[in-house]
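This document opens with one chain alone, in structure tokens, the form predicted alone.
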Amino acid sequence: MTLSFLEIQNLRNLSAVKIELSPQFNLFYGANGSGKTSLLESIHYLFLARSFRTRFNKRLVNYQSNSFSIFGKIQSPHLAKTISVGLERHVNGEVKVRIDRTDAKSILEITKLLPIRLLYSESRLLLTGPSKLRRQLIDWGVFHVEHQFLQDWQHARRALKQRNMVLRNKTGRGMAKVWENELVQYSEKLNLLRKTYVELFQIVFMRVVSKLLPDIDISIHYKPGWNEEIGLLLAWEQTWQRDLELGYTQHGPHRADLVIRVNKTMAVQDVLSQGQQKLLVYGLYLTQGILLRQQTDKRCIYLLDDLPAEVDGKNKKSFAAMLPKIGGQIFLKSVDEAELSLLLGNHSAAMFHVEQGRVTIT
């Protein structure tokens, strides 16, 4: 499935905005601060109900406006119709979703139509960043291939948070092992699926940074969060009076990691430039955008805010030569047109100009 069609309702500088999109290729270049950036934070707002740039969507709204809305037609090769999705958002909090003029009940049923990847400036904080980034990293991965799993994921989330009540109480011990009984069960789940889609992601992710960074050896190792040689409910038990004193639960699936080291033991940060850290960074997400197509055969659409930054020429090039490969549908935004038409050579694309919150395609 691709995004075939996107309009745009006085969200920021962008007023009234309709546009035919590309299956492959989206080229939105012109000045800084016309509206390109503004363009796929719609696409991502439309698909997660949320922005990559701001925690409060008032700020969204056009200053002249009470309201935004994003509209969009998903085409499917495999369906004689289109798909039609939208949301609208008031200033004062109020929500719609709709999938063919149908109140849908939450924003997850766009998001499972057409999984979504960002790579913008703060991307390169999945190597950095806290553990929480790369979980996420996993398990959007493990969500758009195994139905259960939003299932098992919110039923441990649940008893994790019952688990870590009784902690804060200071309510006993008994009661914490009734929540832990439920709480091993899901967790054990996820770790199954998890790591299962590690040991795949692993497979694809060895040839695609090897094309990206070839000089560099790069390995991936997946952490359950606890000890899986004592168990769980054993890990519990050692660690209660800590827990007691903390008043959070140390060891289970909330503490998932990805470990990601250069030549097996140092960490990225001290070893990479951040033009190479970024390109692992890209190549982590190419990587899902592949698994996906070979697991489903979905196809992803990839939103690039300024992919040239810090990222030297023949790597750029590189970067741009494995996009056609992944199947997926690429948004890319610069201020340089020479360059987007330069780096993707003789792919075709739409490219449209943007200026002032008005686009046009060229």
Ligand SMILES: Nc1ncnc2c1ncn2[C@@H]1O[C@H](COP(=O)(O)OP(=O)(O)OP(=O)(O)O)[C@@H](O)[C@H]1O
Given for the second form:
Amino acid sequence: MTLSFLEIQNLRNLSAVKIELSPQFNLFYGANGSGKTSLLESIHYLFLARSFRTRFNKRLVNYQSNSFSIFGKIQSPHLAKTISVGLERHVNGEVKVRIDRTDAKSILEITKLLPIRLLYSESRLLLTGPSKLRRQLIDWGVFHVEHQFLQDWQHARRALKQRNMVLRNKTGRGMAKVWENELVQYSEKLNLLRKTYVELFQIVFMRVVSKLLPDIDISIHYKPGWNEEIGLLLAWEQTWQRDLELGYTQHGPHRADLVIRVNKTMAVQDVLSQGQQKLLVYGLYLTQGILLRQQTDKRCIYLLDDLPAEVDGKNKKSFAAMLPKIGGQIFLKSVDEAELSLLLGNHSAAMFHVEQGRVTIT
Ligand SMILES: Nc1ncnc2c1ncn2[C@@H]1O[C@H](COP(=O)(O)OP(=O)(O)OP(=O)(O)O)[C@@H](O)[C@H]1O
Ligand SMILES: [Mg+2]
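To test you: the structure above is the form predicted alone. What is the structure of the form predicted in complex with the ligand?
In what comes next, the whole complex appears, and the chain from above leads the way.
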């Protein structure tokens, strides 16, 4: 499935955009402030109902308007049919999500259709930021393959919340055990799904990283969030007093992580250069697209908001050379048309010029 058509109204400086898209490469060039990132932001918003630049949704509404809307057509290569998806958001917070002109219950119905991966200026946080970001990386992969995952994850989250409430309100060990019995079931389910995903991920990742960072020994391994030899029930028993003092649960699937090391023991941020860290992040996201394609018939949308300055020309080229192989639909932007043409080589692409909020195919 790919996004074949996009229409945007009143999102930031994009007051009226209508474009037919290529199923492979879509390149956007234009001056600073012309609207390139806003265009990628619109696609991100259509599938996830949130921006990657701000948590204040009303910032996205054009200064002259009270609402913005994004509409897309999703094309399946097998079926002749297209699915139309739309999202409209008012400054007062009202949101309407539609699939084939029918109101959708939640944005997740659109999220499920087309997996999105974003690479932008903050992507390096995946290596240096909180474990939540790396958990999200794993969970993205599991979510798009295992239908059961979301429900299990929601159950685990609910049981964890209840246990934390018992800890804060000090309502007693007995009450906590009721929730522990539920939490342990879902934690183990999540753990198995995550572990299986990372095992497959590792195999593809090693191949990808050997191309992007050929001289560096990078390893990744999965940490479940508790000591599996002891088991969760015993871990909670042992840490009950400390959990009570802290007012939250220390062990569980909410502490899972992906540990990434150089030469087996060194943290990546301690040794790798800025450009190498960026390439490593690219490698992690590319791996997900390749794996997704192996596991499902889904193709991933990649939103690439500028290949950063720290990555030199040779590395940009080796990254660009991998893009066609992942079989995803790529949205790439740059201030420089010549750079885009160079990166793309002889692959066919739709090229768009963005100029003061107007987008024209060139
Ligand atoms: N709510 C809004 N209404 C109208 N214009 C806005 C709104 N929010 C931001 N803008 C403006 O929209 C323009 C689009 O910015 P955008 O970040 O998309 O540019 P860009 O093409 O990615 O630029 P760069 O090359 O510098 O990254 C900017 O000029 C910005 O000031
Ligand atoms: Mg930008």
